[in-house]
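A single chain, nothing else alongside it, follows as structure tokens in the form predicted on its own.
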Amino acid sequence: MPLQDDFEAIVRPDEPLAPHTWLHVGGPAEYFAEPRSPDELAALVRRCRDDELPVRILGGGSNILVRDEGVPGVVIRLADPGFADIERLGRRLTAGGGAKLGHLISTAVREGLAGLEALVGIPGTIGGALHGNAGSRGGDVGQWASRATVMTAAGEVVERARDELVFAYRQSSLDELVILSAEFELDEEDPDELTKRMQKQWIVKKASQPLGHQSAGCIFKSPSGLNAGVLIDQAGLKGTRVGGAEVSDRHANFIIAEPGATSHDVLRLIDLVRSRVADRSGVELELEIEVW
């Protein structure tokens, strides 16, 4: 039996997925699942392990490249508001996997909370910010993470402490197909200093990024020691176009995707700026987005 006769309520079939990502390109997803509870994720999750079906989560969709053929499996989104709860205990923040990590900061410096406002800025959810180990040069998300809660891709749930965390630069040793939920552990400090920090750092990046087009991310990993920005831009690349697709001519890490371009004209873009980067520096350049 067919994959949305079983889960009729929370899969569709054929769904364009470049609503769904920052850049707005990309084709479609095979199956795209939004469940209601963990118990309906886990019965869908078992499901896909049974009939061999690939499974991806999809996040906010900042740091997601869709190619126009589209994606075969499921793509399962945590839209579900009970994936979202964010709660307080003491100087501890917990969150669910889909919660915006945008929210958990504003709830953190409402609260009286310090540590995260360094972050502000960074968009997509919880679970892909623990993901990627998502930061700034003022931090990064694992550092203040305590524990956390996933489930694998035979459905089952599990507890992670904070001892079985590792977080490197964009990287992380959660790579369980879904992080559920995770805890915070901050310090506490003055809610109206927090505030001030946290608006000086928003200041400064919507000054430098191109917050407001459809964009992802920053496209590549900086390399250690140097900035992965300067170099694309020491190499004449600001606002290089192929197709529909540039780099931006305020922060040379992003690429904008004006209407009508396509995941391919992004991905030319990218190898572009690759190789010429390689050219005049002799650095290869690692993606930071994931490619679908």
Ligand SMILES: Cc1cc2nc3c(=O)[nH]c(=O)nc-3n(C[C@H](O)[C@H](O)[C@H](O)COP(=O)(O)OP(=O)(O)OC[C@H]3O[C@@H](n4cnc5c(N)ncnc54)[C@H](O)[C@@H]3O)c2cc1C
Contents of the next structure:
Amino acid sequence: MPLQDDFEAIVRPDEPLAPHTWLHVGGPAEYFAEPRSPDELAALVRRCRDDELPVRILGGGSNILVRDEGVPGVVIRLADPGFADIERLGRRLTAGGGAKLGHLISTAVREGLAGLEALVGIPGTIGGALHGNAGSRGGDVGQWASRATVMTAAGEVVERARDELVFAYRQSSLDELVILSAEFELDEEDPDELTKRMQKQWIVKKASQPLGHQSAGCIFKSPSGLNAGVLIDQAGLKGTRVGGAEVSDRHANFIIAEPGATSHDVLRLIDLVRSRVADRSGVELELEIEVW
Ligand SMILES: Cc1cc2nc3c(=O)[nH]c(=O)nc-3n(C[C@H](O)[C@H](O)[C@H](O)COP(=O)(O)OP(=O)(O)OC[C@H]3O[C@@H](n4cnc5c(N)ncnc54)[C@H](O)[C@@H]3O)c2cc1C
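Mind pulling up the form predicted in complex with the ligand next to the form predicted on its own we just looked at?
Everything in the complex follows now, all chains and molecules, and the chain you saw is the first one.
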């Protein structure tokens, strides 16, 4: 029986994914699901395993490039408000995997809890941030994580304690299927001081990145000791276009997708940037974004 017959209320076939991503390009998901509770999520995940349907979890779509052909299998989004709760207990904040990182940061600052304010301006959800250990010069999200609750591909809920959590540059040991929630242990500080620090950080980010355009943030990881944006700039690639995709003039590691751009345009531009940088500096750039 087709998946949408058994999960009629939460599964839609052929859902366009472009509007769910920051780049706004790419094709549909074969099935798109927005479960309303952890139990419903577990039932769906088990059914996908039984039917051998590939499953992907979509957060805010700010680090993803969807191919024009679309995504086979099931794309699940934790859109229900029940997956986005944020609660305080002493110096700890717990946030659902579907909560916006920005919402967690503003809650922490308001509550006088320091650490996360350095991440202001990073779009997306708690699940996406922990999966890729999102960060900035001021630190990364993983350094504040003290516990996580995940769901495996078998639909089991498992707790991960601090000593099981390992984070590195844009990497995390949280590789189970779903990050359901996480706890962050923060330092107490004056909310006014925190607000000032956050605003300063926000101004720096806005000045250096083309935040008003369709992009997916940094396309490439910075190789150890080097800066991918500088390497791309030195290769003279700022402003280079393929179809509707362009290397940003403001920040060379951002690709802007103009209205009408295709995923294919972005992929061809990525290839071009990679080969020019390799020719000029001998560095093979590795993708930071995920291609689905
Ligand atoms: C304008 C702009 C600026 C950016 N600036 C930064 C920056 O300064 N620093 C930085 O690190 N990144 C930056 N990014 C990249 C991006 O915002 C981060 O990688 C972000 O953490 C991705 O979160 P997301 O919810 O959008 O994840 P998505 O893009 O939806 O998904 C990314 C990955 O996370 C997985 N995932 C998402 N949710 C879950 C979940 N609940 N459970 C398990 N896996 C999950 C997905 O399956 C996928 O593998 C920027 C992006 C943009 C568009």
